[in-house]
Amino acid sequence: MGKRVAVVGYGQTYQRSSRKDVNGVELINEAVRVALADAELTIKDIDAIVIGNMDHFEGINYVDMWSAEGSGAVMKPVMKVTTGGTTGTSVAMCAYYHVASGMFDKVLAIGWEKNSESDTTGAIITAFHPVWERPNLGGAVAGLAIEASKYMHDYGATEKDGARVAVRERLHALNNPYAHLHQEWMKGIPPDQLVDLIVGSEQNQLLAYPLRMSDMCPRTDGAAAVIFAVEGKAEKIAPIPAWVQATANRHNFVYAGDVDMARNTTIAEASQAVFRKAGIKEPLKQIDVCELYLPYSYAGLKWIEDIGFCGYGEGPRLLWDGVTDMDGEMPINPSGGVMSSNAIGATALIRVGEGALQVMGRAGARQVNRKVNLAFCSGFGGCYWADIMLLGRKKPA
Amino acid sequence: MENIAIVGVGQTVCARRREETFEQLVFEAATKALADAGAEIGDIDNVVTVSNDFWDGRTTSSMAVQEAAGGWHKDISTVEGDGAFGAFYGVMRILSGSFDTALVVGHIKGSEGVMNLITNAMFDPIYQRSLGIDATAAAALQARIYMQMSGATERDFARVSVKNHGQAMKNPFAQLPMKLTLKDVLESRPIAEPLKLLDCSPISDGAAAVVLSNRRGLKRFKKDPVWIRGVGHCTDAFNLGYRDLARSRSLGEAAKKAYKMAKIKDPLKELDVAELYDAYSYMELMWYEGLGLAPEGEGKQLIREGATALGGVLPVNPSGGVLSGHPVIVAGLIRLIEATLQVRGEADKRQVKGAKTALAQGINGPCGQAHCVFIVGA
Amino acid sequence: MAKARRKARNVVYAGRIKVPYAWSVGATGSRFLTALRDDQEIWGVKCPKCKRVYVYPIKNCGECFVPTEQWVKVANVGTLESFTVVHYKHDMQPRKRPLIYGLVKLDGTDGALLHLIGGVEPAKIKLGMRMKAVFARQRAGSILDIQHFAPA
């Protein structure tokens, strides 16, 4: 049968708005060497390399062959996934099975994204059918919009439901030196009034009903790496490996128009499947923490009734309640989360990584105040797909 | 490592323009594949899709083919590369104990974009792409430094053109079946010296599709089982002017793995057939020389003595090989399904009598910079 | 609908992605390219490990994974590893025909640059050949501040 992995080892960029400092390649190093570090390996220990970014953000065809000077990839196996958004955990998703396949034993994946480079709504449109979709959509923005519409209407959730998961991703990135954005006018203010601050301000750009400025994620450039290894290496490299408990994936959906807007159908299938082959029955209770992929605001109050954690329409209760605040029973993005980070093609890994520092307890000031037995890590992107990846403290059986 | 088969597979006839869209290319290639094993899409756990954004025009170009591959309702994922890379990654979750079944479908419609715009996007933004620079353009470079390191000519070049153009017309699915002289190949027109249009493959469309099963998935197919005996995969330095372009060392460390791990020694022996990523003549003699099947310098004697052709000790691209149908990103897997059939026997007209062990080849990157290497048998 | 059933045929629809870019050079490249601007002078970094000078400067050596940090001057000549007349046209080409490329190991340094061949007759180019740099008249801060090498 298949080997039992486990993270051990992180490292990211401080994420910016613009690294003009650095190209590409030179980003990618970066990131590499601080996993490394971070392992206390060398490029010599590793014995395989998945990479991945969105092609178009940077205009760079075969990034993999492109960067192999910087990311250790000369004379080593290497391999590009790419799936859009869910890019990042897709690859922690392909270096975990490059692992458990017994055939490496140390396995680097690297996450990355210079979107200070291009258009960045410009190269998404072009991942719409250029026929049929292409010449009318908004792109990103318009069909999260959509979402938030929807869910809105349907259970009477209002913008400031929208704004106070806003306000817990700012608020928790302020823990988090290597978030991209830092909202430090927002410490010491109580998130009600910031609620009300945000819904209420008139600088607070209006992109697409409901959708604000504050709503959304930013453009960053940014990289990170996760190093994966196998049992009986993995437990003499880290002191706590954060061990892979189950893993899955649903890309579902192929036209903007098929997706189901009601409910985020992906997320909830991709979810079962992890909580079955996890054996979990109550995620709520049994999940310590969670790192979302959540674009933008509405989601962390409707997919997290996807994923189960509450009922339909109960999303904006375990938010207000501070259920998923720092000091919660669950919290969500303790890293910030993707509203306070987003360089693409790193933003899904990162998720795994910060999840894995968790089970590690070695996130500092961003550490969650509790032992961390289950990290639930997910990944989103393109026509709603879901990745989710468990880390725990246990070796599974 | 766990025994590993392939258990079905489907090809598109490759041409230089097909009516359909890709997803639908990638359809046909997936119910040819799991009709092949008689099987349906819900005998398969999982499934990964191989594709490029660039050559598809669109961002996250493999959302275009979820359904198409039967990704609905499936952990899927894709790998941008080669199709014989992606089908590593099909072998390698399957060995993970997480699926027993997997499907690898790799597509492209070279026709609906330009090729040479599409190549020079693989270089450096910064210090190569201004020149203008592509892939055919790149090959012609390493040609010459080849041709200078070996002695090979450009006569030995065109020998390669004539034997897989020929073997081409035994070849249902290849593009380019030509019947031609060394002379036909020497005055072709130049493309980028010393290539001629006879030395480079042609633009394809085209989709390719593997069904993978371990032991215990085998019992949903009816299609005996071929084996993947070995597989490696290496990449060299991207940096052109820094690599050694006369020697593939990254072949060399992908076919050692493979080697190894298939107990080969020595592979001009024991291989009874190999198909190999012929994506301009010249790298055929190279790839010769990275597999080990001749001393450094020294493919050019394999093609003289006609080592390779069909009837030769070891016949190299009985389909026509690559110069014979380029569909880029599927032309691993096509070569993986050849050597598949090759040991089947299902290889009709450019069947090599009874063989029992194949080697498939998959490159990617310019000047074959990514090597990943299969050793399918019976 | 029937009539449009009898007359339909494939339709082909054309369209370009015009995505725009603005790379990061990043500090490394963009102190060649401004030494290529200014001073007219070609500079390399070398590997503190295996001693290997790259042109074009890269600021990790790919063989040892270790930091290029010294700068080295190299020579404006080198000679010719390989070449390729072109004789084809698409949009990203710099100049009609005859389009040359060239690999040049400049003098001081242990790989070569891909850059344009000019200022000699194709029949003319051989292996080997000494070339030197050509600067542009005009120059941006681009590899193309080398308007391309020519016999020296």
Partner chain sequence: MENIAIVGVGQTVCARRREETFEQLVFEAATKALADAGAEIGDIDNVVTVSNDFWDGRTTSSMAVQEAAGGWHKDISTVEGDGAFGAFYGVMRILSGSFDTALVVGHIKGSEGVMNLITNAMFDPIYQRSLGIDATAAAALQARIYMQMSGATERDFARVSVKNHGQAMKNPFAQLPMKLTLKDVLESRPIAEPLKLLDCSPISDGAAAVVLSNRRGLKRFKKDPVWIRGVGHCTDAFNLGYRDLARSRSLGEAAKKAYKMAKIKDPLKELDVAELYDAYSYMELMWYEGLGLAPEGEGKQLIREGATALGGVLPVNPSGGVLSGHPVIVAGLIRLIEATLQVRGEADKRQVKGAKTALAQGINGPCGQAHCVFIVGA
Contents of the next structure:
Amino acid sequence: MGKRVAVVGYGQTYQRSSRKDVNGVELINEAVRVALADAELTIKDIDAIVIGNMDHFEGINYVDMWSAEGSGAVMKPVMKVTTGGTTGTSVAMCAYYHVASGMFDKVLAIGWEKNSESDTTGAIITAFHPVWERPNLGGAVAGLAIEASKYMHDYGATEKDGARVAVRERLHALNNPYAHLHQEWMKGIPPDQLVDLIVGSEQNQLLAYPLRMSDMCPRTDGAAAVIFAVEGKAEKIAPIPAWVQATANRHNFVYAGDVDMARNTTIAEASQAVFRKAGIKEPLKQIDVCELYLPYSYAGLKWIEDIGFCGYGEGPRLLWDGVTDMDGEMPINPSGGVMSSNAIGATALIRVGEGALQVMGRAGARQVNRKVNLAFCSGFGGCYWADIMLLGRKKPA
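If the one shown is the form predicted in complex with its partner chain, what is the structure of the form predicted alone?
Excluded here are partners and other molecules; the one chain stands alone.
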């Protein structure tokens, strides 16, 4: 049996469309300094470092080596992890397992991206099979549009349902000073009215039916860092550590054409594995808050069904009933989520960091209005790759 491990520190940069004031090393260092200060540690206290980003997007490899002065990895063990959009959660899981194994006491996990200096669409296109897939999946938007269209066809969901997810995420982001998108004009307007305004706007450009600009995440420059510590050390660092209850990972497909557009089977299987490990029978009732990797609006309908928070076709009802809002039964993405900030390599790690803040009760204006015993954090990427990390107040058995 592995050792028990907790998140004890978290830091992120302000997420912005472009950070021309810093290079990659400096951007990484910003997040590292904030995380160390949060845990009241110095880089000398860190035993090892795990780092990752979407190097395929930027065409810059070996981040584990050239960023050493920014990450603090000089003369320390350093490992690089890159798994597409899930990079951040994969980095977190790698750090967690290295501590749980007993190899290290404290490991620093770092995710980062400078999307302003990359070609996301070009990179995604060239990642697909050149004959069978590239002509049909010209970037992320097209594949997600297929999934959204399938969901609408199967369950009668509408563009308004997708817009309601976008409204929730952007309203939550207004409480998060680090979020990239701050749509101040939304303040004070009821969600139902905001949905009508968004759907009816001529400026809300159609990208690939049914997806419009408002349905998609931004391209962001930013970095994040999370510190994992072993039992016995964690309690001395953090007044309320966020203990890792369970993790799971699924990457079932090689080709995008193999993906079942009717179900996100990878996130379904990973979620069920975590629930079994943690003894969760009723996820909607037992989980207090979620930080989900939702790169576009319809994922906020369909994927919560795949996870098991409700039955198939019931996502819109949960949404419109306010269950997933800040003051709802199970708030989703109090931080504003991926649809408000998407520095890809950092994005899923931010989900873990934000979930930890909720457990610790230190999320500030974005803290939910209840004691958080369990926070469910997810990552998504690649050919429907899924990572899940469950954090909680109590040490796991």
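Residue numbers count along the first chain shown, from 1. On a predicted model such as this, the values are computed, not experimentally measured, just so you know. What we label the rigid core is the largest C-alpha set whose atoms superpose within 1.5 Å from one form to the other.
In the core-superposed comparison between these two forms, the C-alpha atom of residue 58 has shifted by at least 2 angstroms.
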